[in-house]
Amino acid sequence: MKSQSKTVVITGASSGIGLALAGAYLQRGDNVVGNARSTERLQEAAASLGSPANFLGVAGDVADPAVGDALIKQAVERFGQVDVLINNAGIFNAKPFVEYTQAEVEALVNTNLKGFFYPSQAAARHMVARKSGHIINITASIALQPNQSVPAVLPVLIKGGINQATKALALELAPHNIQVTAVAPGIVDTPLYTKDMHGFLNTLQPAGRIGTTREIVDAVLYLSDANFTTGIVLPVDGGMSSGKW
């Protein structure tokens, strides 16, 4: 049993992954300070939540470096520190290569990469004058074992440079007594992918079958909770990043 609860810092905390992360740690007793683009989602997102008086939604574009240090100054102001930051928000587009348009470019650049960056850097401040803390990033299971059935070039930049990132900050931020771990899915039941594709998806893991919420859950439950692990990517994907089946 947990001794005191953690402040827990989630973006993109509005739906799919992130929102059932913020449902898992309120049911801990932990305050919860989501992020979301739009004050509207994180409204609906704290109602579906039961309305909890230890959840605070911080609205903004986490591309912003302003939205970063946002997130981490409300937390501190409302419920004293940060304990954790994860960094879910993201999207993904599969496409060939040579089809990715400019805008498409800078979409992913600005939710995965600088998503990851800003906030980041705002924790990890707070967390070195605090020392203590951990940082938790949600990458991909297809950056660690890309698959010819899905191209994905440009996610695989990013969250395979992210992964990379999460072992050299961990590096970095060690002698502060902060941890930095990834957690890498592969194909989850968020509302990214609707019900008549999941027969396709079904065939992409080994396990034959898609991940749920909870399955990812779990595992960033476990890596905010070990004090001894930094530096790891941990797959959550059904096999799928073990090498070709």
Ligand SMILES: NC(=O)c1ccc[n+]([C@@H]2O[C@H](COP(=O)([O-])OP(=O)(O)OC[C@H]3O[C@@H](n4cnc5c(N)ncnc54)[C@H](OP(=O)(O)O)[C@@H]3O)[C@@H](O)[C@H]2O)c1
Given for the second form:
Amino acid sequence: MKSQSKTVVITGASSGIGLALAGAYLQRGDNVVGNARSTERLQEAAASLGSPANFLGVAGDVADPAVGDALIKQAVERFGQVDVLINNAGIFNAKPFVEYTQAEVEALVNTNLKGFFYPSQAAARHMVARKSGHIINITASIALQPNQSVPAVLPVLIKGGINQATKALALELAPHNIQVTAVAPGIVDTPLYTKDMHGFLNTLQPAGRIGTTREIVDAVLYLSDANFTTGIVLPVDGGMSSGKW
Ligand SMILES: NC(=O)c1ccc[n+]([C@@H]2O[C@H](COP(=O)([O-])OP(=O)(O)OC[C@H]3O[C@@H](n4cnc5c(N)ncnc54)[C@H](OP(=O)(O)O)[C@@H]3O)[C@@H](O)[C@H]2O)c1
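Could the form predicted in complex with the ligand be given as well, to go with the form predicted alone?
Let us now look at the entire complex, which starts with that chain.
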């Protein structure tokens, strides 16, 4: 039986996992509010999805609290409510600890940390009033099990913090019938990585290959329909975080 259509807000919807998520929800007949920094990139994304009427692009930097508010406000104005927020916008840079620049620290804190915090706050205010909703964070498997071959303290610090914040927020919002979960991808085939990097990246998963955006999408779709599942971090990583191999 087809469940009632949802309204899903996705940050970082112009590329990679976010674009694949937008396509999957639209295919189910759900409404999607997609965010990225520029209107042009969102227009390109909408065109690649077939310019559907139930897609609304809202441009802006997720680090800006006003953008979180605008995403929820415009979603409500256009579609009546927000059922799911997916905090997907994010950047990743792996390098030795001592080489991170101040600009890189600022960029990661802005996009990955504030980009989780402010949209989630705006969504939680709306969802508490509705007594219903789901917040899903896209984190990273490497934050569950750091790897000596991939020094990445800065993204691990922030994605790892969001993994824990997922649990803390799930507890806080459970009495309001709001679920908070995370999907922790291993390495996924997106524009984040060039094809010439795939040979090395394949070796980072026990499965011997990197993942597909569809494999991340399937986990998110499951969680957004799972109303009695909250506070979990679901690795989708070919075994990367299961132990040493
Ligand atoms: N790919 C992987 O192997 C992998 C592994 C683990 C975790 N992840 C996580 O999965 C998520 C998606 O990654 P991806 O591989 O799909 O990356 P991607 O292809 O580079 O896409 C990133 C998206 O985020 C948007 N974005 C970046 N900074 C933003 C900002 N400040 N405000 C609003 N939007 C912003 C980009 O849009 P514009 O550039 O158009 O603004 C783009 O739509 C990230 O959180 C990443 O850390 C990915």
